[in-house]
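What follows is one chain in structure tokens, specifically the form predicted on its own.
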Amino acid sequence: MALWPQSSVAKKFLNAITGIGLFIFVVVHLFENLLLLTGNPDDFNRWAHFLESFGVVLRIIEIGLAAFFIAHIWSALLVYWDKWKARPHGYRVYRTAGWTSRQTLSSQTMIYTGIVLLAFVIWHVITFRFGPYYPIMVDGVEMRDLHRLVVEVFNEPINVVLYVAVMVFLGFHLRHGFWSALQSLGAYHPRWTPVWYSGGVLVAAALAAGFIVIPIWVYLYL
């Protein structure tokens, strides 16, 4: 039995399922990070400590999340490879079927924005998950001062610029990914498809904007 799906439909289905799972994580992660805007460092540190208190359970969740990332990346590469092999030799002119094809800059650059996001995730994990441990006492309990680390990182203008740029790429990736995942799961319908498509644009813009606000706010006010 093959480790990975062999049919084009199965590959797209796997990519859609893992993509939706990662989308949910992104939404939750944004709401977690918005605690940085409350003006009270303890709010953010309490939440980070609460998550760490799950211990082994949190480690299992992190491993599962990593597995989702790997499966999403690999299935995306398989789909991209299948499309590349299906092109006639020497075919270099890009064509679209018009509005019904839903071809946009976002859809044409998914593999590239995905690579950028992968590099960002690696940097993000190294910087914050395995970064310096600053102890702090909150409510009589010693915990990691993750808020201090975030402030240190985003007090560097280059980090703010890079973070904002990557979040723009995230918006582009989600714009097509949201719609494409629903389509792969069979949510296509003449009546509702425009709603899903427009909703994907709004959701992608909202998430990207939410993440962009955070480093700028930290840089200017913390």
Ligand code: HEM
The other form holds:
Amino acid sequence: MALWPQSSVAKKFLNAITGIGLFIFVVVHLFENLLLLTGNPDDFNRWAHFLESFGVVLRIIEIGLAAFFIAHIWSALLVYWDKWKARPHGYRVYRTAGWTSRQTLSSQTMIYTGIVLLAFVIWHVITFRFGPYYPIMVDGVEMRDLHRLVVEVFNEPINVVLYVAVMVFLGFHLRHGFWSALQSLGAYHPRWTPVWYSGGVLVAAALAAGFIVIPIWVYLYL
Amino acid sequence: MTKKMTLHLRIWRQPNPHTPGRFVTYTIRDVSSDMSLLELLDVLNEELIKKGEPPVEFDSDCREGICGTCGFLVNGVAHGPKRGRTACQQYLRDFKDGETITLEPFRAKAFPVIKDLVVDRSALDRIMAAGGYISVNTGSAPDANSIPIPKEIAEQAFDAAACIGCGACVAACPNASASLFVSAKIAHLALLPQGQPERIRRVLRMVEQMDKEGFGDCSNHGECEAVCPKNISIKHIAIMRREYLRALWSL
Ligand code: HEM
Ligand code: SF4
Ligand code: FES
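Moving on from the form predicted on its own, please list the structure of the form predicted in complex with protoporphyrin IX containing FE (HEM).
So here's everything in the complex, that chain up top.
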């Protein structure tokens, strides 16, 4: 009951909890993907195979992740629906007062960067998760050659360009999202809030940069 | 140094809630740079009355930044250019000679325009009413300081209680959310011993009323804090959320 977003405050609890969940997933996913750059294709495939070995547990985690996505989008749309209703007559002249305002391009475009991420995730899951199955033998075990699939996909320049662009959007989403999620859960601290507000830039940039390196590397060297 | 200035005012004129409004530009010459913005409007209104035109309607009362009656957008910023001040505390010296100043009413579905720059902010009163009473003994006045309150707590409660209910936070918020106002009221009482008995139902009811009035939700843009004439921090919005969590927990 507590999580069903009945009130404006509860909506943000749900949006923040799911946002943090997705953030953690994205961080883990980056480290997984960095295995592509080890120089040995087996490393990446072994890891993927190891995850697959969890079978039904992995399926449950996947479904949970999808549920987080849906709940995140649902709560975000509720927030935006209320926003659109709350000021039917907009201002002729409006600007931010600056100073301590945290209104940025990133905070103003959450819904748009979010929609881009959604479109991307659908494409991404279709391409990789439900993409072609290439078998390979590693350590005498047959497994899926995901490394080959990734290399194939990112040898298409258009895919590299799109992927890089979407990661910039991810960076923008998290520039505001990172500190916003903490604030939504009531975690304000006079000393630390400025730190994680500013730190959000670094976190967002580092994550985006990490993801951007991978397809470019694959395109150039693999 | 006092200067003589000429200013152009581009003002939203709307005769009543049901007739669409429009911007009208007026020029006022040779006014002192030490005048306040509201005094400039007074001068304009005298000229309009002499010409037999309807004066520009705007709210004000104390004109010293303490009552929360005044307020509109000045060049796109609620209350105007100088931070930590109400509209009545903005002075012409902070504008450029020859500048066109745009004045627009606070805009939100929950703040319908009554006339020109005057909006109906009674939604904020209804949120306060939904918060309800606090349990204190009536009868003879209690001794001062009979309830000990630690200094830090008293100061935090004062910070929250500084909110004058002007509604600028709503006006500046991209989502037209009233979270800063509501959270200041909730935090103020939640911090004090007198606010404890009704603590849980107060936050639930005030948030519920806030939503019913048609205010938007908070996306943490923090614009409210930057325009608040009393410098109310968005820390209070975090406190409101903790109070809400606490209330859900104890239901
Ligand atoms: C990789 C996927 C994603 C991650 C890591 C992520 C992360 C986050 C985080 C941490 C927040 C801050 C939560 C808060 O403000 O309390 C947030 C907010 C938001 N997210 Fe996402 N998100 C993702 C995908 C999406 C998608 C697919 C949408 C689609 C519509 C979306 C729309 C939004 C919106 C609109 C907000 C702001 C809500 C508000 O203004 O109150 N996000 N996101
Ligand atoms: S929080 Fe600040 S801006 Fe909002 S009503 Fe109170 S005094 Fe005005
Ligand atoms: S008129 Fe009282 S605060 Fe401006």
